[in-house]
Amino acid sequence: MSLDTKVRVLTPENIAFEYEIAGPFQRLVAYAIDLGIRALSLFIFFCLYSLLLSAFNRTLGSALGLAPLFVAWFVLEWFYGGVFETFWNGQTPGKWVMGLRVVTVQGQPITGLQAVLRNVLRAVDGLPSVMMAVPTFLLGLVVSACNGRFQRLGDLATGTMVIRETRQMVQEVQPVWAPGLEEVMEHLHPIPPLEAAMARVIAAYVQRREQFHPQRRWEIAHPLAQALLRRWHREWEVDPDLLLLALYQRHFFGTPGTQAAETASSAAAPSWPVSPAGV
């Protein structure tokens, strides 16, 4: 069993998602990777800057001195994490390598303000500092150890937490079958094909539908089915669960197939690499 705790988030639709919280030492490895990338970037910038000065204008280099290097260090130090987490949906290269992601305590994607603020406050979490202003992160470690979500001061201030993503490999897409599925599929001809992103969402629903009571399936599938019908400008009294099954079956197989009914009781739903924060 992992030593990291798990937290359960309840959505307004009364659906619970479980997240595995990343521990301080897992985050330390991701931070070390990001630190190495920043150091390498600064070294490359120094080499290019030296080459440009030696090739074009040494007088300009004498006037500027090391000022461009300090500017580059300042940008990397204060904006590296915030920019990446804003545009990479809560991930930096180090977090991506370690399979970590920053989300809100409600399990939602973070905003740009949250990303920037939590990275700026890392300077406080790095206290106390030793010689040459090297952070020890003792304050951040103590604070994160005192709460169940392992939140440092930056996370507490912005309402965020760092989770571990469970990445599942795509194994095999299985056909589905349910009573009335063929009849619903006969009415799908005028409906345009699904986009790749929507197909993944519907596949994620098919993967989990057996875990829910039929009434709960209806409550989950109904909003998505109604949104699709409005997009297609159609009024159709149809079981939303059957509609999503029919769209899934048509997208991946074209027709229900002769083997679908024979394997309905044993066929497993497909596994897709979709994280709970992204569904």
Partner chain sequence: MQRESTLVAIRERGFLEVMDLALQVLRHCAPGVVAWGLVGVVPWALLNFFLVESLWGEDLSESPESWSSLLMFQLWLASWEMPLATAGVTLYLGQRMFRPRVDHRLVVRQWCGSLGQLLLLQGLGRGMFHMFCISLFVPYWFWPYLNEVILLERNRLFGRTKESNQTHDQAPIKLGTLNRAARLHSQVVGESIFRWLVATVVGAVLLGSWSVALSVLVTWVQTKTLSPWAWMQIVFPTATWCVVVFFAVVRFLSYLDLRIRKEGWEIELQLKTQAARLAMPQV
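Keep in mind that what you see is a predicted model, and the values were worked out from it rather than measured. Rigid core: the largest C-alpha set superposing within 1.5 Å between the two forms. Residue numbers count along the first chain shown, from 1. What changes on going to the form predicted together with the partner chain:
- Taking the rigid core as fixed, one finds a CA shift for residue 227 of 2 Å or more between the two forms.
- A displacement of 2 angstroms or greater separates the C-alpha positions of residue 217 between the two forms, with the rigid core held in common.
- A movement of the C-alpha atom of residue 34 falling short of 2 angstroms is seen between the two forms when the two forms are aligned on their rigid core.
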Contents of the next structure:
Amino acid sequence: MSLDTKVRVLTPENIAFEYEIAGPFQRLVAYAIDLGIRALSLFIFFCLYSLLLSAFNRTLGSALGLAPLFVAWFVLEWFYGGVFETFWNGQTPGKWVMGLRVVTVQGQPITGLQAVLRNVLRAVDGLPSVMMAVPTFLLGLVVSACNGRFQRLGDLATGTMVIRETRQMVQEVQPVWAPGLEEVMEHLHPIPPLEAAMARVIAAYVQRREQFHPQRRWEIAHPLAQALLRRWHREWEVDPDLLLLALYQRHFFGTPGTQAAETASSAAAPSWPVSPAGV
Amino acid sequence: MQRESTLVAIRERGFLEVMDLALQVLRHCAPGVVAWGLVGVVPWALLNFFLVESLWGEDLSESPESWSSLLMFQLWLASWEMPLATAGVTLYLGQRMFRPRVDHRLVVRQWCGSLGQLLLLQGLGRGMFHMFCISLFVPYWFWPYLNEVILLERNRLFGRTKESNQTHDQAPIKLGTLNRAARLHSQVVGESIFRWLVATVVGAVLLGSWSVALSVLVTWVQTKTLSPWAWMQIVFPTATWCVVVFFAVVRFLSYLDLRIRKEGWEIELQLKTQAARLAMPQV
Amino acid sequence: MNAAQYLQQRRGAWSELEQLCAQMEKSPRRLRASQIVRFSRLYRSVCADLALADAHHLPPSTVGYLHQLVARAHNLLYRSRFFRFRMWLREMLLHVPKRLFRDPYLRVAAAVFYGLFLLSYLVGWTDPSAAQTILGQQMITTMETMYDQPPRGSLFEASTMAGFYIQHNTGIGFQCFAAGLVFGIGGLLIVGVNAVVLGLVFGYMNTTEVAGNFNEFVTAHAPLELTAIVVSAAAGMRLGFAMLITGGKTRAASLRQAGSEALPVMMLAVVLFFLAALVEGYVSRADIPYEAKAAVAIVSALLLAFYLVVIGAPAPQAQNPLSHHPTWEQILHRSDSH
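Would you generate the structure of this protein in the form predicted together with the partner chain, following the form predicted alone above?
After this comes the whole thing, all chains and molecules, with the earlier chain placed first.
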């Protein structure tokens, strides 16, 4: 099993899907953004408060003193994250900018209790801290590096994790065309259809091949093409890149695409002909 | 070779993701990385220790300004020695990527084999820039993955650059270290600078956080404040080298990421795996 | 059917689900019932698509898209319960005192705090020079100059100081709570250190000639503030020991349950810190007779005792179902049902 920053979640419908887990470094950036927002809003509050008092009501100012500022500082320090994560479904402004979200380890939205608790417990993840005031986050870093979900202590105590949300457009299966493709596909006729794993790999190649130099395409495609020809017991002088393209086209579409499809491949509407012939 | 089970899942990642992944890699290969990190770092750390010690004896040790210049001096030294000190970690990870059991003698042999190029390019070449402090500020703008190219590709310094005509059965061209590095780093200069910036900021944050955390911990244990000497000679260098080794892991993974994006390395591995499966006798 | 045809057939449903997701993310409450039914039906069909992705030979990029779509819809379908004020009120007024009444951690924390406090009070009182060496001469001088006048201040000062105490003392309480996660004793350590320092100061100050001023200042808010720090340490210990003593559950599950029990207790401590700060700001430094300040202390102590003992004690209504006097619990339940 290879290491990756992904975690599988099983839904009540018994479907497994994957979340990308956000580690300490992505979260550090979000935290820095939130810290900036907190400092800025405290500063703005300070300006507004002093402006308001000096303009309108000096007696109220002398009665309240600096108390509102201290209370605002306190609330921002301890409840900023908890309140945002409760009402924004697991996001703070910083997390929103970075595309992060807090969810439970079952992949479900968090409750207000979890949101507040995990934010209060950040104090212990910040240890060892200088004079109990300036956190270094060494403990949080070590703990989150030691478990597969990058959970800090506050996350472990509340059963939450931070995931990265991705928004993708649906990826069309694009038909391909290259000079000589039809001919190669003719030759493929007696060959049995591909297995699913092989088809996936070839699709991955075809979707990326545009970015590579032809020489590099040859380097990548050559070993598989040789192995396939050997398996089919065929002596066949064929460009390995073209062979994989033909296999892809046959597997996913059944017929050769047209040159028009190749040029209009980025168009939104599916304009290519779809043949009823199954694989 | 069993290609299917690489140490990390091969896919494209952003730089922050790469750093997060480095933590997972550290967790899984902690003994190897720490051991090879120590082997590489200890000689240089000792060298720096004695260099700073010789300066410490003089009147440098009193005023705060000279402390900061001593700190900068240590950082300057460490950033010069970094590629040479972390070569073992890179070689170890290079093997560990594909097989669960690492041949440690092979690491030593490859290290010795690449020593010439390392000293020439990373020691002397970078040292030239380093003398003028250029590479302190821009150490990784140009050819940031030169170390990985030297150690993992193990080409000769100069290769045959003749482009042979394309046929369906051509052999891959033999590239030298310099060609390969130039080719790898071309067209990614902007991204390299961006990654270097992020790495510098994160590295500075980590260095600050770890050195402060270490000194707080030491203070708690010995229940008295640290002496400036202990901070300068023990705590700060320890934190520095920890950051350097961590970033060796990050650089290795970032190099893989670059090759994935530029050369479709993950596709190549997948196709090779399928080819190997086809070559096996069918059950 | 080949993959292209399959995709062609399904993509309408996928984009419809995507649109519904976007709509739900924007305004979750403005969705019609029929849309919600449609949403869950589409969600199930996309789940099925993901499960059958292999059977339909979908390419990896499409599978990646489906993972992302299922995750997004899943997160919306099982959306969280919003914050409910009534629920929290019941938790704070009913469950928390009951939990605290039989809480071993509260007893331990209180014993540690008051034990150490008394001990160091005696040390400071009987041997002022020892207090001087432990606390440091600098702190002693500061304390003495601070109390060489009776504690007075303008309204501006009172408010400012009340705000400062809210920010500072509650922060210490939170740290005490969070530090409990370090094997349960982290918070106890902070409480212990605080108890020793406070005890020494109290003991030492009572040997000096400014003792009157000092006592006048500390009397009014002492019950609230000292209880608050003990309660926050106890809440932290509950968390930390849940990690060590799991009671047959997994460590994570035990920690999670302790978390849902400990946070309301910590919120009680926050309320107490707030009240203490208000008393410390407005009463302790007010120009009123000492008896009034002592009365505030006694009233607040009695209220605390009522909260912890009268509400907290196990209710006897089980034996006496026909009682004419409704219990506290019944009153709250009744108000809940309106």
